[in-house]
Each structure stands twice: as structure tokens, then as C-alpha cells.
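Starting off, we have a lone chain in the form predicted on its own, written out as C-alpha cells.
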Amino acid sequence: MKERKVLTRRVGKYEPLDLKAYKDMGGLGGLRRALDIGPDSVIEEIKLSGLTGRGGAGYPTGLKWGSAAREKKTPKYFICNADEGELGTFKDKVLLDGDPWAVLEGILIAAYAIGAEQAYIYIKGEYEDTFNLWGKLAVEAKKAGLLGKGILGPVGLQVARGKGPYIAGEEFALISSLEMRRAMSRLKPPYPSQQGLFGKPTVVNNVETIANVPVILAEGAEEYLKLGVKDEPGTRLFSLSGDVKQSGVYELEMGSGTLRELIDEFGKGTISGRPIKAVQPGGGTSALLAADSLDCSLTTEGIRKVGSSIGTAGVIVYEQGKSGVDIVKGLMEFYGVESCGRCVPCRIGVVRMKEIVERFSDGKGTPEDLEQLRQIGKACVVASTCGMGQAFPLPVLSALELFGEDFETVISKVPA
């Protein structure tokens, strides 16, 4: 299994603020072609490429752009979502720090395609060095005529620092945060492409998603379609962490191997040498997979078939010797305080599930607790407003299914 470096081919090979070096390595070719073919053709090229969102939802990028471009209301906005808050996910920072001009080029192409005169990049609050870098990058881009009244006309870029909540990674919550309001999800429709930032048409794309855009425009959609598999072209950046000897970010063609091969080849096995107990293939909100399900293809469909999701491609490995109770306790310690409070199922359910998991961790779980954990989790999945409420119970529900004996062991030790 080998890496296929497309998005990461320039990472670490030039000084981040050196635009000349970026151009010498082929940068801005996508932007030049975009200007040659026009906004409508740019959107059609993105649609033809089959590019989907890399931030977790996997929505077709070209459809988002097309929807916003058709809207008559102005002004329009483009937002690059760099609020990388999903547990086990750290791939966007590699691009933001290692090849920032490519991300900016993608932002400029997107703004041009949908007719936006103002763009934003919303950077995770903990990424202080990245935020400072992008502040300087925006200045350099304006000097070079890429921003301001430059080659695209009047296009501005505001570098915004995230306020901290996990929910700000959800597009409407991020929009609320940019509007200087509490980060909260909203009911859909209307969608952001219809009524987003300040009530105007808005497109929100993840960093990795937008980094694909210059590649597609420079080389053409037909060339891009040669990467990956038929229904899922391109590459993905996999963040590999947890109980592995070698964590890191690895760029692989979709379908180029299996989840087990990724862990063995790049993670070099578990830290202790013990067998794998469970893996989360799509970040902290993805369902757990047992060790016998790891021979699945590294595609959205391949991972879905074995009961989980590719999500943000944040692969978290847990080795044997860890209880299923301890695994979900660590997850619920995080998600248990991250609900925005917008809807009742998530606002109340996440707290109750956290309390029950903590009781099991303290050796005090009961059969009634076990049943409540299942019922509350299922209710949150079907009744919550946004992706967080629908997804945070999945690791717990999958742990109950795969490692129910770990919970039953706790119950058996509770004094009658």
C-alpha cells in the first residue's frame, strides 16, 4: 500500500508565504483555467469530477455551488470551514500550514464560481499558529493582486478565529458564530446556499474539499476521475491515531486498500503489540468496528457495508485490553458537554448518556441503565436537528452491540 500524494505533494516543500515558489511548482494553474472558461463551466467541471465534501457529510460539491450560483440575492459569501473539531481528525492543519496557497487558490475559484465578493476562512481557535500564518497570507495575497480589487474583481478574505465549541464545525452553527451569535444549528430548509450568512446565499466547504478544486481545474475533471474508484474519485487524507506505533496523516487513493492495511502499513501495528479490539474509521462520532470488520475497502460504501462511516477519515485504533466502557467514556467526556442546546433530544440526551456511561465506568451500572442508554441513543439519532445529535450516540450504540459483555461484567459485579 502506497501513498498517492496529490493534495500533499507540495506540503513542506516551500516557505508558506512564498507565492513565487508556489507558482514555480505549478500553483495558480487552476485559477488561470477558471478565469478562461468562466463561472458556469467551472461549476460543471466540479460536478463532472464527482468531488464530494471531505468534512464528514460527503455532499456533492458541484451541487452546492450550482445552487448558490442560481440564487438572485446578493451579496453572496463563501466560507472555508477550517474548524477541525472532530476527535481523531487533524488532516486539515497539514494543508493549512504546509500548502496554504493551494487552499487559498481553491477559495478564490469557489468565490469566482458562485459570484461571491467576500470569502471567509474560519480557523479552529486552538490553531493559533495557523491563524497567525493566514493573517499574513491574506496580506501577501492582496499585495499580489489575488485579493482586493485584483484579477477576480473585488474579492475579500476575512480570517476568522473559531470560538471553541465543537458544534461550530456544523455549517449553520459556523455561520451563526461568524454573525457574532451563539454557535447553534438551524432547521433545514432553507439551506445555506439559499439563506446563509447574514441571510444571503452562502457556500461552506471543508479545507480538504477546497484543496481538491485547483487540482481538478488545472488537470481537468477527466484526469481527476482516473484517481480512486468509479463512484468515488480522488484521494482522501486519513488521520491515523490511537493505539498505533506511528500516527500521522496519509493520502491514499479511494479504494486503494483496506482499513486493516492502512493500520498495518502506516500505523505499524498497535503500541503494545496486542491485537486490535476496535476501530473508528471516521472520527469520534463514527460507529466502532470490531477487528473482524477491518478488511473493508477504503471507500464510503465499503465502510458503510460493515456498519460504520468514513466521515472525516479520522481513523482511531483501540487495542485489546481496553474495555468498551472505557472507550465510550473517553468519547462521552468530550461530546457530553458539546451540545449547542438547539434541540431537546441532543440537549438532554447527551448529558444523560454521559451520566450513565460514567456510572458504568465507576462500577455502578444497572440493567435499567443499559436499557436507558440504548433507548436514549436511538431517540437522539432519529430526532436530533443536526449531525452532532444524530451521530454522537453511534459509538455508544455500537459498543453495546459489539462489546456488550464489558457492560454486563460491570452489572454482574454490582452488589445486589
Contents of the next structure:
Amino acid sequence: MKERKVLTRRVGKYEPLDLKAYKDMGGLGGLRRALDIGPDSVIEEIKLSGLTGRGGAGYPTGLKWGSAAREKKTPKYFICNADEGELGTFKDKVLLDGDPWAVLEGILIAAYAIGAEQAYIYIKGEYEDTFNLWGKLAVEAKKAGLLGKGILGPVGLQVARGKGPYIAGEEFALISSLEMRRAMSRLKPPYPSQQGLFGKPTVVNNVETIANVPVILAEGAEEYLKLGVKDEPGTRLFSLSGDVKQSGVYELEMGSGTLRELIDEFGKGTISGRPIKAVQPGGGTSALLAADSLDCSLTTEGIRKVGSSIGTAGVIVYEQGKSGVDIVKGLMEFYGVESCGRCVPCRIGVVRMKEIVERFSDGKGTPEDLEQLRQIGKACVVASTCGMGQAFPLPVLSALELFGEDFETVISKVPA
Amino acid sequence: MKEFKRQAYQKLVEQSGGVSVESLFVLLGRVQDTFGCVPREVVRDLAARTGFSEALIYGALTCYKDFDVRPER
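Okay, that is the form predicted on its own; can I get the form predicted in complex with its partner chain now?
Now the complete complex, all chains and molecules, led by this one.
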């Protein structure tokens, strides 16, 4: 298995603010072609390429753009979601720091295609250096005529910095946040492409998704389709972390190997050399996989077949010796304080589940607790409004299924 | 705590291209990063200039853990 560098091919090869170097390395080719063929053909090209969102939900990008472009209301907005808050995911930072002009080129193409005059990039609060870099980048871009009253007509870029909440990575919560309201999700429809920022048509795309756009336009959708497998073209940036010797971000062609190969070849195995206990293939909210189901292909479909999801492609590895209770406790400590409070199942469920898991961790669980954990988890999955509530119980539920004996052990040791 | 200076605040407003609903979040972020908190004067001023109520802005600010409405002591 080998890395296939498409999005990361320029990362670290030039000074981040040096537009000329970026141009010399083939940059802005996508934007030039976009201006040649016009907005409608750009959207067609993206649809043809089969590009799907890389932020977790995997919605087809071309459809999102198409429905925003069809809306009559103006102004329209484009938002680049760089608030990567998902546990075990750090791929966007590589692109934002290493090849920022490519991300900006993608933003400009997207804004041009949907007819937006104002674009935003919402950068995670913790990425202070990235935020500072992008502030300077926006100034450079304005000087070069890419932003402001430039070659595309007027396009503005606001560089916003997130102020802490995990939920702001969800598209509606992000939009609320930019409207200077509390970061809260809401029911869909209407989708952001119909009623988004300030009630206007808005497209929200993840950084990695946007970084694919210049590649597709510069080389053409036909070329792009040669990457990856039939139904899932392109590459994915896998953030590998947890108990592996060598964590990092690796760009792989879709379906070019298995999860086990990724962990063994790029991660160089587990830290202590003990066998793997469990893996989360798609960030902190994806279901745990046991060691025997790691031979799945690295595609959305391949991972779904073994019972989890590719999500943000943040692969978190846990080695033997950790109890299922500890794994779940670490996750619930994080999610337990992050519900936005909009819908009841998530607001109450996440806290109750956290409490029960903590009881187990303190060695005080009961069989009733176990049953309640299952019930609350299932209720959250079916009844929550947004992706967070629907997903955070998944690792807990899968842990109960795969490592139920860890929980049973705690119960059996409780003094009667 | 970094002292609140009206001039410095005015400069931030200019950098953000004036006060508008569209850039309010970005501007308040800059105020927080510069002063270490969002002073009450700023909330009052921005409320008057955007037409939002002071309560709305204050309520949103206190919801985010990286915004402070009082200087750190």
C-alpha cells in the first residue's frame, strides 16, 4: 500500500504566503478553467466527478452547489468549514497550513459557481497559527486581485475564528455562530442551500472537500474519476492516531488497501506491541470495530459493511490492555459537555450516559445501568436532531456489544 | 488584563471593514483576542450599531467558552 498524494502534493513545498510559488507549481489552473467554462458547467463537472463531502456526512458536493445555485434569493454565501472538532481528526490543518492557496482557490471556485459574493472560512479556535496565517493570506489575495473587486467580480472573504464549541462544526450550528447567536443545530429541512446564513442560500463545505475542487477542474472530472474505486472516486486523508507508533495524516486512494494495512504499514503497529483491541475508523463518534473486522476495504461501503462508518476518516486505535469501559469513558467525558441543548434526547441523554459510564469506571455499575445505557443510546440515535446526537452513542453501543464482558466484570465485582 | 482602549477598538472596526451584521462574529473574535475579553462598552456600541439587542449579543457571548465578558483577574 502506497500513499497517493493528490491534495497533499504541494504541502510543505512552498512558503505558505508565496502566491508566485503556488502558481509555478501549477496553481490557479482550476480557477482559470472555471472562469472559461462558466458557473453551470463547473457545477456539472463537480457532479460528474462524484465528489462527496469529506466532513463526515458524505453528501454529494455537486448536488449541494446545484441547489444553492438554483435559489433566486440573494445574496448567497459560501462557508468553508475549518472547525474540525471531531476527536482524532487533524487532516484539515495539514491543508490549511501546508497548501492554503489551494484551499483558497477552491473557495473562489465554489463562490463563483453558486454566485456568492461573500465567503467565510471558520477556523477552529485552537488553530491559532492557522488563523493568523489566513488573516495574512486574505490580505495577500486581495493584493493579487483574487479577493475584493477582483477577476471574479466582487468576492469577500471573512476569516472567522471559532470560540470553543465542538458543535460549531455542524453546519447549522456554524451558521448560527456566524450570525452571532448561540451555536445550536436545528431541524432540516430547510437545508442551508435554501435558508442558511442570515436566511439566505448558503453552501457549507469541509476543507478537504474544497481542496478537491481545483484538482477536479484543472484535470477534468474524467481524469479525477480514475482515482479510487468506481463508486467512490478520489483520495481520502486519513488521520491516524491513538496507540500506534507513528501517528500522522496519510493520503490514500479510496479502496487502495484495508484498515489493518493502514495501521500496520503507516502506523507501524501498536505502541507496546500488544495486539489491537478496537479501532474507530471515522473519528470519535464512529462505532468501534473489533480486531477481527479490520480487513475491510478503506471505502465508505467497505467500512459500513463491518458495522461502522468512515466519517471524517480519523482512525483511532486502542490496544489490548485497555478496558472497554475506559475507552468509552474517555469519549463520553468529551461529548458529555458538548451538546448544544437544542433537542431533548441529546441534551439529557449525553449527560445521563456520561454519568452511567463514570459509575462503571468507578466500579459501581449495576445490570440496570447497562440496560439503561442501551436504551438511552438507542433513543438518542433515532430521535436527535443533528449528527452529534445521532452519532455519539454509537461507540458506547458498539462497546457494549463487542466488549460487554468488560462491563459485566465491573458488575460482578460490586460488593453486594 | 490588557486595558481597553477606544482607539485600538476603532482600529479593529476599521480592519473588519466597519460594523455589519455579516462581520459581527469576526469582529467580536478580534476584540476578544486583542483585549482578552469583550468589554461592556463594546457590546453596547455594537448593539447600537447593528440593531441587535444588548441581551442578544451578551447572551451569545456568554454561551461560548472562549469569549469572556469580564477581564481575567
